[in-house]
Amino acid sequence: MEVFSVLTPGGYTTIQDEGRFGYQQMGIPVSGALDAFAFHCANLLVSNTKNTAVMEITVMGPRLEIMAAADLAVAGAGIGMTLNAQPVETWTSFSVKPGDILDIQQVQSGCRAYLAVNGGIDVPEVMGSRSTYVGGNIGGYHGRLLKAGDVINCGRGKRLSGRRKMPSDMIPAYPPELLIRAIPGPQDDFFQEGLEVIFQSDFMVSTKADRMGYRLQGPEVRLHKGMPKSIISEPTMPGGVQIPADEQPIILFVEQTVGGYTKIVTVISVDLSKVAQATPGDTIRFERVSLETAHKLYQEQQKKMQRLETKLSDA
């Protein structure tokens, strides 16, 4: 069913779900929504299942003409939004009808927002996922960013009986100074003073920040004397923090499969959503935690999502 006609596409708008797993050995990255928390919340607000495809909006949103009655929700970055020139709340479901104009504007805090529609965005699955990998022209809407004139379909989903609203105490803030928790390794033994620097310094997000990774600027993170500046290329994962030859950290995201630089620390999974909402000029400080703490925080987040799902389904 045709649900959106794209009037203007926004800054960098793609179709994403949880990601494409099991093909990294072929050079196909995971892709998927960078802010997993906001992605899941947007889907919960319109009663979608967990891995339903949405629009990922970066910095500037699209302008859409509605082509079918549907329930929508936008979660993530603080972003202005109007329906037929009237303000609409984020983190809350709302209904639309044919002929409506939804205008999603520029972010006011954070970087990425997620637009979900009941039934999900319907594009072909490629290797088990609807996520867009623009670098490989794979998945999503013809493997690319959305552009004016595109017509987006949605699947068949049950309409909501009433409005769903995210509890205010569960809506994250997106401050310009971030404390990001990380575990040393896997190549932390290549560093000595460098580990002290990474955990005791402020780093600024540079303009080289995209779905592949965020390059930071700050004090030099030096290898221990005598250690090689690169390693044999090995698989990478989202959250790994590489130290390239210029000794400035790079936080890896979802569109890289291998790398030959040492990785001094790894950002814990529950904090990757925070990093995904950072914009150039924001400040990041790393906090050292143990693997046991990371597991505990992940379990707590899973329980939080289960409670949220129960609360919203009862609404």
Second form
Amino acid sequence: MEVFSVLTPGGYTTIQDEGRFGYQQMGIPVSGALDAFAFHCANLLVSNTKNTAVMEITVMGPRLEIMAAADLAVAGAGIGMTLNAQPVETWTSFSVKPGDILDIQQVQSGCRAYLAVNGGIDVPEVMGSRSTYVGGNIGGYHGRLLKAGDVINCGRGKRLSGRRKMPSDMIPAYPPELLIRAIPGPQDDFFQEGLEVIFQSDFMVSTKADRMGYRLQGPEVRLHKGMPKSIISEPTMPGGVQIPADEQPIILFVEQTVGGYTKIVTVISVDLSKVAQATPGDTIRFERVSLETAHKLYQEQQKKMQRLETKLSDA
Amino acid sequence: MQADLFEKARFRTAGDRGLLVEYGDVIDPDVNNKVRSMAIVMEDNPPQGVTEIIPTYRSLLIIYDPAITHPAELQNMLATLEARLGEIKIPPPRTVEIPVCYGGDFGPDIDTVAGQNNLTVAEVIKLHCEPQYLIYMVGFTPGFPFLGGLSEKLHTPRLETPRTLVPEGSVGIANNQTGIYPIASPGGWQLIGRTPVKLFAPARRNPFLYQAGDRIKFKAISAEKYARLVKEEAQ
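What would you give as the form predicted in complex with the partner chain, now that the form predicted on its own is on the page?
Now the full complex is given, and it begins with the chain already shown.
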């Protein structure tokens, strides 16, 4: 069923789901929604199952003509939005009908927002996922960013009986100064004073920040004297903080599979959503946590999502 | 005994969902074979909570769900599997033949490779087609094979300025490595030829023709044969 006609595509708009798993050993990155938390919330707000494809909006939103009656919700970055020139709220479901014009404007806080439609965005699954991997030209809408004139389909979903609204105390704030928790490793033994530098300095997000990685600017993070400058290429994890030859850290993201630079620390899973909402000019400070703490936080986050699911489905 | 293999696997923490397992710290066929064997054994006995296993040159990355398992559990499981490795039959690697049309527009750097190594173009082609190359790892772009076993007579440094766009199917050399670009991408390798075979076809039932641990053998073909194979691929 046709649901959106793209009038203007916005800054960098793609179709994403949870990601494409099982093919990293073939050089296919996971891709998927960068802010997993906001992505899940957007789907919950329109009563979709967890792994349903949405539109990932970056910095500047699209202008869409609605082609079918549906329930929509936008979660993530603070972003101005109007339906037929009337303001609508994010983190809240709303209904639309054919002919409506949804205008999603520029982000005011954060970086990425997720537009979910009940029934989910319907694009063909490629290797088990609907996520767009632009670099490999696969998945999503013809493997590319959306552009004006594209017509997007959605699946058949059950319409909401009432409005769903995210509890306000669960909506994250996206401050320009971020405290990001990280675990040393996998190559923390290549560093000594570098570890002190990474945990005790402020780093600025540079303009080179995309779905592959975030390049940071700050004091040099030096390898310990005599340690090799590169390692034999190995797989990378989203959140791995790589130190390349210029000694400026890069937080790796979801469109990378292998690399030959050392990773001094790795951002914990629950904080990846925070990084995904950082924009150039923001400051990041890393806080050291243990693996046990990270696992505990991971499990708490899962419980929180389950509670949220129960709470929202009452609506 | 294989001196390059670690006596015991070494573990590294790759965040709260990744366990990196190293079997050596060199690029070596024995080490890579160990990685491949462990990856196969684990895929045949999938441990609970493991979502992905990624083999590379000398290490395996195991991605797990911390709500289901823990690295300590995975380390025990790996030790058990490793102890049983001798009794488990690992399927032999496959050899995949890749036809390549060398030189001309398909291999604009073949003269550089020949010139720098005091060879004729015919000798470059012959030397490049001889070995059965080991696929140490696949990555960088979908299906890009990192191959070991290039003749020393062909070692050539990367281009000083990488190309912004290397055409799909290009076969290249970078120092002691050779490889194929499955999709058009930027790249700095010296291009010596091109294959008409689609190495990555997402819509095909099996999108890939090989995996890490398999072998690749290049076969020189004429421009006519190249054109014919391109037509066949399109069908």
